[in-house]
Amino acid sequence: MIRVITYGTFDLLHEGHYRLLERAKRLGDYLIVGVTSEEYDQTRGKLNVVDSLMTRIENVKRTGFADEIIVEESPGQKFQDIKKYNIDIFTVGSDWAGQFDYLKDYCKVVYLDRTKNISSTMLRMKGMSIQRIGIIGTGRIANRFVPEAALVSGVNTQGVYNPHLESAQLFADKWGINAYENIEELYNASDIIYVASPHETHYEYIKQALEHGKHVLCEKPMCLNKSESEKLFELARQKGLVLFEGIKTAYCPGFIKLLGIACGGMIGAIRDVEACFTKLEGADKRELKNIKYGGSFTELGSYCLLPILKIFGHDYEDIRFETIKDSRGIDIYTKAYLRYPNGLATAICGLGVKSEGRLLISGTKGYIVVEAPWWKTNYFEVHRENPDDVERFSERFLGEGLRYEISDLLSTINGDKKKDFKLTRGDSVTMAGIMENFLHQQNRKEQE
């Protein structure tokens, strides 16, 4: 008898969940399936899950694909039912290909290919609402959403579209989704759209993708213009879609903690804040290649902005900008200064120049500072007059931190408004604003 185990969360159970633990079944005479606990989940960064752990039980048991459930509740487990259970093969989907060679040495590993098309038929017969996502462009960031989008319950990743349709193949096959050469076809294919294409383009596609009812997340910065990000949002608005602007730092759970330390009086009347993000990039980098659109500030400005306004606030009395340029003309280091009617803010933003990249929120009482990667905030220190009077806070970051918004995404897609707050309509069309008014500058700097 050849006996087979696999293991999965096997939430709101759809299509692809079925389709793999039939391929599992088929592997052999005798099918175990873990079914990973409340607390395993969370252990390990799933996100968003729905169902009760018995209702996922059952719903695995409905398949008839399984001769045996078990629950899984460690990181150690697999090895442990591998022996204990006498398991010639073990088996997962294709996106977790490689993580589990080392098993390799107790039994055969096999990754099956995941199902490529989730049905939205077969979802809304069932009840359920699992969200089909559509990626636009793929670059790095978009590579590092597949994953991250794994890990939140309720969305399944359906495919990609670049204009160029050999690094849509390429992508698509790296991680087991569609291409689509017609960008019609991923439309009609999704029910979110997730943005992260150059800058210069994300106007034309978000606007493109609320027109066809689909709900959007963009990467930053979402516009560079003002006016178009006030069309957009009211476009939203208009058709009762969710649009989202990607600024991982806002929704992950240390900023949000930060920013209730900083804003809770700890530390007084808050009169400063210094937000800083560096890192050197080559040349040949999509960053530093684009003369009009690239360089440091529209490419992390974003990150650095989002504190300064969500302490701060929209209505700023004064900014400007000092910037250093490459022999190009594009800029490798950027220090935006923003004036308020109580206190100052400094953004810095480098990409061919390395500085402490650090945020200081200072107060009447006292001071924050956050080291680097503070936009990945998950340790910060509350210091005072007195060098020995320190408090010290602390909070998990998972992975990349894109499951985050992803994850307030859906809840909002669903209709849970609470997390609104944390990257506001103002907040997105402020920054968008400022991003005018910097490229404005350089214009005009290169005209004189």
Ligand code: C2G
Given for the second form:
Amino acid sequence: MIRVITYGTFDLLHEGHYRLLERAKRLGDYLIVGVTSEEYDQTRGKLNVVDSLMTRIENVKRTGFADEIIVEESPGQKFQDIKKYNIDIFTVGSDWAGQFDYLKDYCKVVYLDRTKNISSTMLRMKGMSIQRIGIIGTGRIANRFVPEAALVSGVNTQGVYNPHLESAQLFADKWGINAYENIEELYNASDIIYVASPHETHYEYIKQALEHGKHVLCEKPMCLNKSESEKLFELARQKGLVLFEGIKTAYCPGFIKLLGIACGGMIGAIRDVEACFTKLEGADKRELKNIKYGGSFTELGSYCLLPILKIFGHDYEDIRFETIKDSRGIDIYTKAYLRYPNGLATAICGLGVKSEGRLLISGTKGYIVVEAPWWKTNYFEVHRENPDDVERFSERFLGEGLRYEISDLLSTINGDKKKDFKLTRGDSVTMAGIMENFLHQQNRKEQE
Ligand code: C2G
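What about the form predicted in complex with the ligand, after the form predicted alone?
Once more the chain from above appears, this time first in line as the rest of the complex follows.
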């Protein structure tokens, strides 16, 4: 008798789960299904799980494939279960390919192809359904996005589009999703479009996606021009669709906590915000090759502007940029100085200059310091005049942190308006205006 085991959350049970269980059963004679407990899902950072453990167990039972159902409660349990239940085969979907190879010493490990297509009408729960995500672009960030989306319950990554079909195919093969040659096919197969293409292509893709009735999550900077940003938000409003700019920091719990403490008066009235983000990148990287729209400020400015706009708002009195360029004219280091009626702010970005990536918020009663990588906020300190008077705060930051924005996007699509404050339409429009101002000044200086 061949004994098989598989695990999963099985939330909002859909055809991907059903087909996985069906094939797992066929691998042997006796199938044990481990359903994750709520606590375990929290520990491993799976977000947005809707169904209770009881409902998920009930749904797995109803498929008729499980001979036995157990609860998965802790990280080391798979290894123990294999011994305890005398397992011959461990199986899981190919979205986990390679990740359970460590079990090969104890039993056979089989990765079954994940189901690429989830039909939109399948198994709707209380007006909620699985939201299918289509990706435009196949770069570094898109590669980080796919495994993060796998940890948000209620979404399924359906496929990818890149005008260079070969790149799309490579990406699709890597992640077990569809590659679309025609962008219309991507729109037809998706409910949400994730735009992760080069900056200057965002506007057209977002407009097209909204016109096709799709919700949109777009990588930062969403727009390089204020009026384009306004037009897109207006189009989304008219169509009743959700449009989110993907600045991961804005949605992560540590940053939300930091803003609460900073704006709650703990350091008095805030008079200065200094945010720095620098990276040393090879000259072959996209952001250092694109003469017109590349460079440090368009690449990293959104992160640095975020705490400034969240703390001081959108009505700055003056903004000034100082930039150092490389021999090809690409901005490798930029400082943006903003003046507000009662405060000053500096955004410092570097792609060819390395500095201490720190966020420093200074007030009339003390200061808050967040060391690099503050854009993945998980720890910060509040200091006062007395050097011994230090308060320390920490918060979890899971994985690459993209799961937070995906999770908020999903709750907003499902009608939860409470997440709106994290990155507002006004924040995004103001950032687009600052990008426009920066690019305009760069071009003017070049013409002089
Ligand atoms: N699955 C699939 N096709 C999809 C979606 C999911 O084949 N379109 C598979 C997954 O690969 C997994 C199973 O369905 O094998 C359950 O998926 P989830 O409920 O999302 O659980 P998961 O987070 O993948 O947990 O310890 C838990 C396991 O590691 C798997």
